[in-house]
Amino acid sequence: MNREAFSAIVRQSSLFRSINAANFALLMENGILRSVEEEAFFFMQGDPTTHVYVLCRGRTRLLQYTPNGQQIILRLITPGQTFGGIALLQPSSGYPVTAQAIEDSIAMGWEARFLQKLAEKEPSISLNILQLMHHYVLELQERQRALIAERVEQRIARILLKLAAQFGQKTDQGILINFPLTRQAIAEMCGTTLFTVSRTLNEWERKGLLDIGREKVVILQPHGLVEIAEGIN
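Kindly present the structure of this chain alone in the form predicted in complex with another copy of the chain.
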């Protein structure tokens, strides 16, 4: 467990990048490390909001369950990103989402009370949280717009482009989405079924836009996807 390396990640995280050295030292003293295995949970929807986390290693996803058991993937967390920030709110009614590790993950976490006190000394923390929530609001509004106004095709294209931006790896053929990505997972990100995703991706492969495989997507013609996402047909 390389606490040094993790410390560097926390130092640059969007939540704490602007705090001073003394407070950062405090942060390191009071943070706990949590290791969570693939498929296991940091917390589940409804759990009491005890901790705020910064992911240090691995990949984690935030998701919601619908009453009928369907999952909605809200966002993917990579090292340096914050999750559970909602815990900072005073009267908090439980985490609004579930945080599940996609691969073995390690996060540093702080008790909400500790951070609340720290935030009094270091107001930038509150501001950063506000900033994070703002981004999240914009993301949700955008998704809602897409759900209402766009067809499944467009939404799938959008998700692929977004994943490419977040996890893309340039290869000589195109952009490999460096991420174990099942059809099911794609479907859960854009509100459709794995069947529709499968059909759509295969059609795009036939057109030469993609190169797909088991849990693999390579974008060959990003521009083509952009056109689909924008509804230019």
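I would like to compare: after the form predicted in complex with another copy of the chain, may I see the structure of the form predicted on its own?
Excluded here are partners and other molecules; the one chain stands alone.
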């Protein structure tokens, strides 16, 4: 994939899709490409907030570590999505999350100081980053509500349905979550234990709701998962 193809991905991103042609050209002139190998990091939680990124190739996850060392997966990033945007709002606070490549990945990044100056000429950048942060706040509120009000089975079902919506691929069997997905990763996204996830998935497989392989999940009965997620079942 060449720089022109990356340019098309950046143009479609929620952060930059509204800016005019002249400012977009300036944006691309000042962008740097970063290649990160599988399991390596774009940045770590607490690192200085120097750059904002748009993922151009691969997949990346945003992690947060609790004081006792527990790892939580907050979000999965796919091409065209922005990460590290906090650098525009709170450049002195440090990244609140870790960005780790799930597979070999390439992102285009910009120095926060450059984007802040560009935003003075292109107010849509500031508006877009605020909208992104608003979306993240709503997402965290929903996660908090789920932790308090929902059974763990509901949370697991919701995560699987969300991943199916984001990465789902229709097959003869059902909907394949076309994403390397371990039970540990599901546990980290749901805020529960590996034991609970394994027990739940095994039960759902026995009931014919899922087909589970190594780092693979096929949803055989999406309606059944929806009923669990909604607390009907």
